[in-house]
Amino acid sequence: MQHKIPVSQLGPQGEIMAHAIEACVHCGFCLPACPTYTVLGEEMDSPRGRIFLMKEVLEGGLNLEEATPYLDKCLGCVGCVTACPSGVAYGELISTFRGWSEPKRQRTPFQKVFRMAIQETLPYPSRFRTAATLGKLGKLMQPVLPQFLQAPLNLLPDELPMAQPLPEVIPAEGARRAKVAFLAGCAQQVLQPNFNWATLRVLAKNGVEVVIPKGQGCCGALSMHTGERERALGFARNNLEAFPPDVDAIITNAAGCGSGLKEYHILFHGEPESALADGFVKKVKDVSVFLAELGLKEPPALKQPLKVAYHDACHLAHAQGVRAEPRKLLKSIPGVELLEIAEGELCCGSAGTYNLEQPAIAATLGERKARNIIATGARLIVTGNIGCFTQIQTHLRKLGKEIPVMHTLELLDKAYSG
């Protein structure tokens, strides 16, 4: 089929865009598996309908101002991208198609300063305690304060963890059987620190030389997939300088961070550093990929049965085509009893920003998820990002139920130490 795309005025990214715009053949099974079409039923917040309006608004037959309001409540879950039988690179269109429209919105002075406190904040963890711990105070207000607001507030623990800095090196116990870069992380360096330290213990007790680099910094997911492009760039060309080459593999242990390092071809497409980003991507892995490839050293069991309910992250499961290694771990470990939520494969609502930026389809996301926990009877949730962990403990607890939310890497880590 021809396209009327002007591929040759979009820039480095044209091409992408208008690949994946003509493999969509319009056939609707993405409605059944898209979070917002789930909850709003309108043809134009589903994947079908948001790929015909970035056609029309790319082909000047559509303002962007009119395309904005349908594609601004994308979670950019990817959802749809496993259901599809075309094979349509919906996460890649929505991604630059972002980059590329952002700088010619014309957004409210409010919505300016709402998105630079976000991309100014969250990728620096010594900006972002400073910001919670301010919104502790906040949070003495948050009767009175609007909903876009509270959203936040209601994110952020009662108490922060104290501070854990990380190491530049973590050997290896007994034999050497690898050797790893690991990324760090933003939000959860401050939300939840033991994320880091379980992960890097367990990689330890199996033979595996960690090296943190010090000067890496934040993957550049959040800037990319807001459309702040030409910020997703500096953040990802720092990192490609960052990680050292003579390592086995790049270790994440958050869906959305590894996802991220991923779309490095993407984001680097057109540009100079396009074949370093392409040796790079090859090397990152999700931490239970790796460990599940290398051979787990079998943990001792649990001292009690424990029925656990294991949350596919969007950025695993659809992004990245992760879901049974998570599970062959949670497997190992003698004593658990892995439970599967229905609507699995639908996203809880975090999505990155988008319980900040869209609170409302957010919190209704976050609480059917919550529910269909509660329905397994699980004891414990275990999952692999740190945004869903902050989003079901969040609507867990507003539906009065304290059931502890874990890691994967951190139950793990729980087995080898008894």
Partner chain sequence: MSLSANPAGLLADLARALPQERLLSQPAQLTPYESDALTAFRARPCAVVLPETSQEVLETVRLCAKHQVPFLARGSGTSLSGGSLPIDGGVVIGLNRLNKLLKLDPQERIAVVQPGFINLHVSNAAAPYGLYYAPDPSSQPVSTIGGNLAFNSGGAHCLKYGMTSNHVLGAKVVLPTGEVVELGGESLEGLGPDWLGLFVGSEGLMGIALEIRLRLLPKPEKYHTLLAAYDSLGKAGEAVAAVVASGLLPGAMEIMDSLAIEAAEAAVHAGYPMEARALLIVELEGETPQVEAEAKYLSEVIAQSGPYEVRVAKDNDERMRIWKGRKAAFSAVGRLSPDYIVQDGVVPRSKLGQALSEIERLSHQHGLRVANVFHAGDGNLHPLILYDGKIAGELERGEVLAGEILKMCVALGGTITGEHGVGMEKKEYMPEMFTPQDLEAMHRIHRSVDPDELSNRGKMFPSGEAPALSHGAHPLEQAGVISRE
Contents of the next structure:
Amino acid sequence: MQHKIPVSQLGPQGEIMAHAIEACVHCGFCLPACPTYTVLGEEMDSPRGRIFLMKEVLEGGLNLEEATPYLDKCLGCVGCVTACPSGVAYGELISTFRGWSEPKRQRTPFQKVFRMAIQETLPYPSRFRTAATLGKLGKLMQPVLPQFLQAPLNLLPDELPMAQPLPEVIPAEGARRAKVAFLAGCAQQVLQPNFNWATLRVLAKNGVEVVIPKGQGCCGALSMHTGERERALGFARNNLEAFPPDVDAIITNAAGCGSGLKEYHILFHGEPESALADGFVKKVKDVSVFLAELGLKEPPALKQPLKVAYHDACHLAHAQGVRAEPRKLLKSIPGVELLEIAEGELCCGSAGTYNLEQPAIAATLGERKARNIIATGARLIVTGNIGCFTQIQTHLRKLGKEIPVMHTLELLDKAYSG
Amino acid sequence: MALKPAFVTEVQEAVRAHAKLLPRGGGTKTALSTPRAEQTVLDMTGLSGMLEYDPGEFVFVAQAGTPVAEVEKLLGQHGQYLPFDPPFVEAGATLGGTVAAGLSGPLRQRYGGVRDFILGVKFVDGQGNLIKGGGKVVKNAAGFDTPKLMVGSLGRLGILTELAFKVFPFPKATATLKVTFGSLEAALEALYKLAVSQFEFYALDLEAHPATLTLRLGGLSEALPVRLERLLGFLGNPAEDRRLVLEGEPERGYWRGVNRLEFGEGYLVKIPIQPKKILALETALSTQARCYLSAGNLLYLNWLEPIAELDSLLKTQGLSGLVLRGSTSHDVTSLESPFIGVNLEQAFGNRVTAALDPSRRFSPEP
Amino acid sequence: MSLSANPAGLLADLARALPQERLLSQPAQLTPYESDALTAFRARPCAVVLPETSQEVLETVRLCAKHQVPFLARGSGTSLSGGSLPIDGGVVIGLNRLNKLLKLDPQERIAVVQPGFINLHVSNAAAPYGLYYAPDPSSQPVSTIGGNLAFNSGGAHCLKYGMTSNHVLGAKVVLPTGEVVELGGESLEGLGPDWLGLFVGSEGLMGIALEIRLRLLPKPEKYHTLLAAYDSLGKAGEAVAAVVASGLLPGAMEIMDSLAIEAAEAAVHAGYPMEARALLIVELEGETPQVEAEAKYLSEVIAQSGPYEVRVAKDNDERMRIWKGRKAAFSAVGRLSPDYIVQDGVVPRSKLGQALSEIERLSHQHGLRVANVFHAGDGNLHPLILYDGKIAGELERGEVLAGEILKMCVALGGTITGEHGVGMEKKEYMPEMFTPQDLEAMHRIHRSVDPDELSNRGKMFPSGEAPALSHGAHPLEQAGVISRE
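Next up, the form predicted together with its partner chain in place of the form predicted on its own?
Complete assembly follows, chain above in first position.
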């Protein structure tokens, strides 16, 4: 295809976009991998179609406002990246395009407030805790609230766990095998603090010393993926500074945060911190990958065999290519029978703030995922991301199924503690 | 009166010169090659002979009037064969007649029928134009698939002059197992099981009385005994008096016999069918000679009663048939049409026919 | 478009016939439909219709006929020949929502599907019964049965059991005039002219299949997948001729050259020997004892062909990896070059070596790299001509090179397309294969079914309506060799 993207006017971010767009050969292999195409069945709601739309907008052939309804429907799950034989860096493209286009967008006052509310709340655990507590009040009033406020409330738990501040260092049990720095994540600290505690216990059990840098903040993924580039840069700069260089790895236990951190080199492309970001990115690892590489201390056998379905979080499987490692860890627990979920490569609809912004599609995908999960006959669902956790739990309940959902590290933790 | 062109140009001239024409090859399908009063017969056997054959290519091009026997002999010298297994070879069937009648035999079970092996065609249309379709390589997606269109066309869309086919290597060894069953139902049940099984049959024929399956295996001789043994095991090791294994010359002789479709007096009719329709049809049939080929997809039936009775029987069964030939006591000249049973005519076909033969030179109707 | 065409009237009628969200006409809705997988061409339709029932397709076709506006039916838009390129100002009928499996009868080994049903999903649905659908174009996870039928799609495993046409038993079809006919039947055998055979592969020029009856085959008991690496493309080509001559009949025989290996390896990490100049994949399939016996002969034939490394897939995972690499190869070439042209010519198998060295010569002559990945057992070449559209003159040189390859295929006794179809891309080369009289006869057939040439107008036949080229005039047009008037 003939391309006329004005890279010289667009700058370094333009290079990223042009490179990805020009790599697309329009073969269509991304179509079945795309949740919105699967649900909506329209070319403009497919990765190939969105690439075409972004190209046209950048080349001046189409107004941004005409394209945004379709671009906004993209979950950013990057399932298409896994399916793409040509190696189109779609994730980098859509994030960069959102960053480029956000300042040019005409948003309604309501949209602005809604977006601002998300951006000012979710990345800050203390604010989120307050908001979530207020949300509990909201839940009581839910029947009378307008539709757009229903979605966020649906995802809030009925009971919010107590805040449990994390220490700065957790020493290794026995001989130290490694030293890592840990990113604690934002929403999950509030919603599921046990994810972190379980992770820290398992790491310590495996001889890993963990430091939890005090100055750390949000990874910035939320802002990056919604086009708030400046805000994302701020978060990222803070983390580049906060994380110590003398660690073997920077560990996360949230898929979205991990892939966010791994995108720092894209975010800083053409910025002064570019080299620093490259070095940082190389150290980032999901906790499952780190443990699989380190070699897991074998947990004792479960009291009785357990059928477990592992759900691939998109930001682990597609964005980071992490599929084998969590499965390997789970299989190393004697007594676990690991089941695969049909359409496992399809997003559950959580996708960061997506279920807040596109509740209808998110709910369709959530229900589809829940049905596929139920069909496995599993007694426990395991995943590596807080967003998926919440979404799956919500939709299983909607279908009347109380199948417990856990983080991968929670199951490992339970196995160790018997 | 019959014309016997020796060159394609003579076929073209004949078409332009005659209002009603009926092409004929070996004349083995009398119901299809016996002219109506106003039809001039075009004897195509003068356009005979292999035009191109490179054994390493597994493709050949021949004139339409070439006898199938000649083709098979040449192919056989290189260990190759026509996988669709046309009938009436010994009686003198030609390539063109086989394609025009759309006929395949028992071996079609393995790789498909005549439509699956035709690659290219040249034909003279109703205005005397010589038209080419397809090609002579095994895969070709350029242009409309007129070679397939000609399969079963009975010379009513054009007069075939040249044909290209792909062929396959004939298996190094073959063996045939005949198994009889206590009932037709039992034989059909076994047929279904075999047809979805991983056994690969060169032929999978069914006879109703006595209920018998005839299974032909082919491949490397060293693997054949164990395959035969596995097959018998799959069938529950039928007792000695219920099974017969044919090998060597007796086996080849058996299949030559099937190829003749020689059932004595009566009308020979080709009926496309499906296994699920066999039981219902069988309740309406009695002693007529017949054989179901290709896992119950193709019935060759010998009909002794007036053809109108078969016509209405087929209609009630939701089937269609093509009368291929009669016998001394079963006259074909009085047949209104060789097509019997459910009428398959539709708008698409009528339009394409009119496009290729606007003056209706090839139509038997006035 | 014909003078009597009334797109405004059509849009008004369509708006009454279909819910608003399934009639697309905004620029942002139309743009993504402008190209299929052949991006050298773009054309803007006046509307895209997304029917959800056969009745809605029928209605749309009838309204197009009433208003004399041409239409194109498409599935997933994966045509490599521009077959699913819209008609400028015409209607696109997107069939991807007609994606139901209407019937699966394992006993009769038949599946009936709607046209938007995806190829691979047929085999997935049949798998529990030990059955599969044989034609396997590389696009099979994406492409629809309707599109496969229109273009008579092939694939790697066509050697034994043929193309789409050999696996379609029947179809319910809406003709461009709006009439509905049944072609073919339920049996493997038919009577009368093979109308269905004519319809399959007619590139959407004769109407739209609404329901398609497919034949299913039992899944082979055993696969034996062999990978042989050679230090020259010529040796791999000779190995294919030797396997064919040996009397073995593999299910598939594929060759990839070094560029294709590099791309596929980068895309799916198939574990191919990276330093090979050519890779040959041969797959035997069938009953276990037969395949095991054949494998011995195959090893001997391959050993004599001078490979420097031979591997046999140990298990199904390894087999799937080998095939994944092969099937991703086309798109993966996008990693090596910003643009490419795929060709699809066929040559007699004994002339493979000759054709490949001629392609190499042409590649040097025009200064463009050519990657080769092809169905060697069928003699079906897929040269991928790599160019950079941003470098002035490269596309034009690529198209000239592509044209010379096609002419060579015809001169060697082959054809311009084995499985991708003529579509938009190769229509000007049809006269290389067919005489004006041949083409006129096809045209007569065409017009008898579609007198107003509404269905996929401008495809397959040379000198049809000029397409909207995204890159200006075709080089052959500029040279005065062809014309699209």
